[in-house]
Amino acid sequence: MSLIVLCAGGHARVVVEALLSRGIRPAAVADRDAARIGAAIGGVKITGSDDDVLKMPADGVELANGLGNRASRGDSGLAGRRALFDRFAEKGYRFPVIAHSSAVIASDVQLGAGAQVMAGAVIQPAARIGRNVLVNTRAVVEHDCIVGDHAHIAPGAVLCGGVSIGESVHVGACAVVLVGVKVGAGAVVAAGAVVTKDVAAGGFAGNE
């Protein structure tokens, strides 16, 4: 079955590399910017738009979410990534789990549809990872953690044991969330923050 990467930005290049590490070569990349059609990322051509993909039968193609995010103090920046996933998932398109060959994933980890685990990431036993979650380069998700749908655990971030991360949460690069802490939906954890207590939904943890 053919696999198409949606969006042709920086994160899409990382997704393509993760697929190639598993011996999977995407058939194409799609991007809403028509000016990019004909270019290539990671040696894979941009052949059309999202609308062109929607003309393909949902049971004949698999998709990978190549859209990243940029968080700010008051916004996880994940709405676009979530909307892209939902647009296709609601029409029956499948998003397989993508894990770089260098990622370490315990045997009993639960990974939701479209979850992405990038190079050098580690996910330990009894962790549950939701749909469309991005566990980015060298991030660590320790035992018994729960990561809600559409969240992003950024490069080098560490979730210690039993952490609970809500939907559409951004945990910034090299942040550390300590044992048992709960981070509510839509919250933002700043890069480099050390989170020692629960964070409310839509809240912020980091330097003021």
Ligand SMILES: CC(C)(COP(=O)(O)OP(=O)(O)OC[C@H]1O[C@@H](n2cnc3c(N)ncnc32)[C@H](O)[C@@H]1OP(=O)(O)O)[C@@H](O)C(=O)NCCC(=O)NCCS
Given for the second form:
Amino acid sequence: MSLIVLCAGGHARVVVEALLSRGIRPAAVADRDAARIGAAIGGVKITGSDDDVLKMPADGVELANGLGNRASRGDSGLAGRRALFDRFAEKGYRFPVIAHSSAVIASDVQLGAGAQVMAGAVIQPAARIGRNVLVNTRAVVEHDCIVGDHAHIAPGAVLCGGVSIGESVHVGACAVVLVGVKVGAGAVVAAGAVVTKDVAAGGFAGNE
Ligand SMILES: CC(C)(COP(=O)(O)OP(=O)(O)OC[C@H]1O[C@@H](n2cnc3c(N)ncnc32)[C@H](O)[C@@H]1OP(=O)(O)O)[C@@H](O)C(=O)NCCC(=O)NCCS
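Instead of the form predicted on its own shown above, give the structure for the form predicted in complex with the named molecule, please.
Zooming out: every chain and molecule, the one shown earlier first.
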């Protein structure tokens, strides 16, 4: 079945690489910016818009979320990535799990629809990863962690054992979340932070 990457930004290039590492060449990239049609990312052509994809039967194509996010102190910046996923998933389009060939994923890990595990990431036993979650380059998710839908574990971040990450949380690059800590939905963990205590929903954890 052919696979289309939605949104032709920087993250989409990483998604295309992950797919290519598995020998899967996406059929096309879709982008809502009509001016970009005809260009290519990672050697894959941008052939149309999101609306063009919606004209295809939901059971005739698979999709990958190519939209990244930019977090700030009060906002995980993940609403757009979530909305793009929901727009298509609600209409029955399928988002397969995408894992780079260099990712290490324990045999009993649960991965929700559309979960993305990028190059060098490691996910250890009994971890549960929600839908549309991004475990980015070289991130580590240790045993028994729970990562809620739409969360982003950014490059190099480490979730120690038994950590719980809520929906749409951004864990910044190279942050470390210590054993058993719970991070509430929509919270932001700054790049490089060491999180020793629970973080409230919508809260912020960073090195002052
Ligand atoms: C913490 C964060 C969310 C703040 O973003 P923001 O609200 O836009 O804040 P700004 O970038 O305007 O920075 C505000 C201040 O905090 C400081 N700051 C920003 N990020 C910081 C961090 N991670 N650790 C320590 N200080 C930080 C800035 O230097 C600035 O200090 P100043 O006021 O003295 O100049 C953001 O810097 C961050 O860490 N994002 C995660 C990025 C990431 O993981 N990306 C992955 C992409 S794949």
